Amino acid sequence: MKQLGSTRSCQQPNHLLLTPDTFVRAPLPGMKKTTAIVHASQRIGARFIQYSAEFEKDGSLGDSRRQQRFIYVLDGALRVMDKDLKPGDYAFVRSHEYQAVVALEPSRALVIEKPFEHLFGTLAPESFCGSADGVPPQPLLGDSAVQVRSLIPNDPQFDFAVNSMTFEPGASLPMVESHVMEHGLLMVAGGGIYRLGDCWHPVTEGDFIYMAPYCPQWFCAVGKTPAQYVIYKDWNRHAD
């Protein structure tokens, strides 16, 4: 028993904080030499699935042709669409298309899966690979201390967005946000304080946060090094 059962993990009606000390690993259907830590799913009310995949060498993900899939490499190296992806690289695989995801060495990746919501008058997006380093950072509302990289093109073909956000020490979101979009967020570096609803949570690398629609939210980076997270939101579609 660690610290007599204490943990920062917390579930509230409008948000969830999961910390690595409470992660439980299990394979998902079709996985080979790979395990998953499921962070968010329909069971908590989310309209997407997000998990961390931990691969042995030659490990692979199962087929997810019924859904779109986004893969962001955290450690190691993966091969997707005949491309070798290193940490910070990512791939988007459109719905109804199978692309093998195979580890070239022990690896970890963030994985998001979501049914595609067709928008009349637009075509379904094509699959692609990219690198966060290749996306020019943009200051958030003119604040150069908060840099945003949009990993999914801002195009109505896509029904969700994934952004990498980096905060210099002491930098924060400019306001408390509350909106119709839901979020899945993985801290990938540094730490800080996250306000979620009426709760204030210290967060650090490895933590996962789910934010339900209209959950009040605000973040400030704390420490001597920048804080960074990768965040999902539903986008470009009417709420129903």
Ligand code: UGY
Given for the second form:
Amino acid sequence: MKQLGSTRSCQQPNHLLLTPDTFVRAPLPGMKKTTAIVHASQRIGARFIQYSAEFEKDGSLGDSRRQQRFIYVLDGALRVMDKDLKPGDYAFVRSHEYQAVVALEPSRALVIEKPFEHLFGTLAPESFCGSADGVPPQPLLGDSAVQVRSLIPNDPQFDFAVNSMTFEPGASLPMVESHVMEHGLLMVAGGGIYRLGDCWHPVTEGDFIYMAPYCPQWFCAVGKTPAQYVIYKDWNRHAD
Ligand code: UGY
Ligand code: MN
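Okay, that was the form predicted alone. Show me the form predicted in complex with the ligand next.
Starting with the chain above, the whole complex follows.
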């Protein structure tokens, strides 16, 4: 794909597809022995930041305490809040709290940062660690071929959701969705076809997608193995 200037990466008014051949690495302030590939930020209109962090052994993230932070381990092992997190494990760090994120070996993680939006009548959420393996999967609208794991508790304290979605080969979203929430999506296994707006994109492991509010979206898994993605959305707050 790199030859002759071709790539599947594509920027449209209502979505962005970034494929690994176009990733550019750069340090973020405070990172040590670690680099970031920033996938989504305010610069494309997102109200959150999403990046992939690539750590050398003993590498670490900088301080992000003015925002909430969600860290999902893709490869290797990270120590957060005195816990050793392996692939599929994750941590949520609430706003105004600093928690060191240190790599015990060369590692990769998906990181989401978002300013906290308090909801009147609720308490601010506490920091916690979890594991996708420990979250019971739920069929999507009764379809057992599409399983959803909610990595963040479904509690109005939290102003965003992160779900792990697994599609059996040939399974699809039951409808073309168009909704007020925005998405940051990382393909973590398999592949398929993603309809975004008026484009149909082939997508595969390692690809990142940003979907703006109301971007029409539909996915069908193609191949002989399940497709899986981790998807962020703003959640539990008034639309403004
Ligand atoms: O939660 C969602 O909105 C999800 N079903 N969207 C998606 O997979 N594109
Ligand atoms: Mn959606």
